[in-house]
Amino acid sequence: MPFCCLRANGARASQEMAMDREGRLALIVSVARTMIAHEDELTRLDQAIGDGDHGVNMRRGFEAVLRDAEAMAELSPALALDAIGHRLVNCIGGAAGPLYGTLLLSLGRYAGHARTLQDWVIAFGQAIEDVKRRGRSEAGQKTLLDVFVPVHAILVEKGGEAVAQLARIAEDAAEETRPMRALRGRAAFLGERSIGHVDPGARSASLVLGVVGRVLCEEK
């Protein structure tokens, strides 16, 4: 959940940002409920080019997060990210658990003293590099990186202006995976048949980032 301690108070990347305990709780709960609510959609996407279990796995992981949301919200942003990351690694099966876990654990580590949007964007970029190494993947291979990488690039370019548009930016990035041929994961075995389908991991990544953008804007 990138930027879990931020308040989107404007476009200036150097501006101090903060989110209190109630804001952190709202963000954790909103992301978890969104992922649970989209179980069927993610399942359908994964049935087309994967194992068909991405929706179930994400629901299971975020149900576990939701159960402990109150306690997680009491933690500092870095520790909350660490707790959520460990919970997802332990509860989400397949490739998604390690990849989401790596993102959140790394983000919490790199952003331990983050104070501004720029700090968090830098940490997000570093965490993405860890995800690349963990999954031995790059953008363009029809994975969740095809959302994280372009979204990060736009945040670097536009700063706070991009936060209000995060849902649209992330959804557009996920849609861009439709014409791609999968080069990683089970979908890669389908070859040309993977073309024409949105990657389920990219879609779940877009849902997470979309909630982050909406909650941060509500905190203004």
The other form holds:
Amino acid sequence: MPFCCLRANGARASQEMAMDREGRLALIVSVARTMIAHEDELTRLDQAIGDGDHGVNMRRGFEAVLRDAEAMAELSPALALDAIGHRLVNCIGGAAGPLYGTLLLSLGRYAGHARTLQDWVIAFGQAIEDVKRRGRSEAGQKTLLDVFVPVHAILVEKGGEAVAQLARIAEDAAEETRPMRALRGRAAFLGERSIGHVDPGARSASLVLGVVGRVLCEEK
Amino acid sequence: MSGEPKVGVVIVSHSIKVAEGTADMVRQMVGDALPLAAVGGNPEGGLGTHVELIHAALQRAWSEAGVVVLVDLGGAETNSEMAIERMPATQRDRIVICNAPIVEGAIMAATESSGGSPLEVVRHAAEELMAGR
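Output block for the form predicted in complex with the partner chain, input the form predicted on its own:
Expanding to the full complex; the earlier chain stays at the top.
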């Protein structure tokens, strides 16, 4: 049984998504470990166009999440997202803390009664709007929104089929930030010189979504 | 401090040295005429900004007349917004982030506040610095 009964074929957006404690723990731990494992890559990307702290900030945030993963997995998905969001806001710092924090806090708030994949995708879209407001930014400005926004659009269109390919879809979206010119965040100071590098926030967003997709489709 | 409450000033920098240095300059101008708090750095003592530390600074500098917040770069602004949202609902709408350079803005705001000006006038004094450029 996959954790969420989401398969590459045949998954319908209206299908119930149920995730037990074991599934929630696997999801939290996998996302946290992936982020910690990619510290050096995120640091390199951020040194190219930012202030070089994205890797260490994300590691600090997700180490804090990992410490409480067992307790967080006991909570309902909405409350777990709220707990993780608060932890990230408090521990990531930098510009990423409020952005990832807002995403998860809002997702927890909007997904309170989510049952189906469709419900979750709608909540994800609402949470993305809150991230836009927080960062006063839109897609196309070389930020993590350049992953969240197109991935959300594909999820709306393709449902479970997109979940099965989430890692590739998200990585492609992150790669699309390479030719973009940064208009928000520290990279905006670089202007034209920000062109030619993948945005570190877009990269971390693609890593998170990739893990979510893999865990949701994994066999138990 | 005596008489009518003065608008508080909170200085939020990625560097605690920048924040405290700015506060030193403010104090040299206006003494302890108004509530003032400086905050900066991440939880590990490095460069960065931190919601809980900013929240504590807002509480230290809270005034019934309101508080203006001066920030340096992107994360300082978003983290300050989240810190403001943690303040009681009755206080939140009297805390404003100024679109102004951190050092000059803090000095202009503090000078205006020490004269007893209300929140919007204090904010305007700091933001005028940007408008003139």
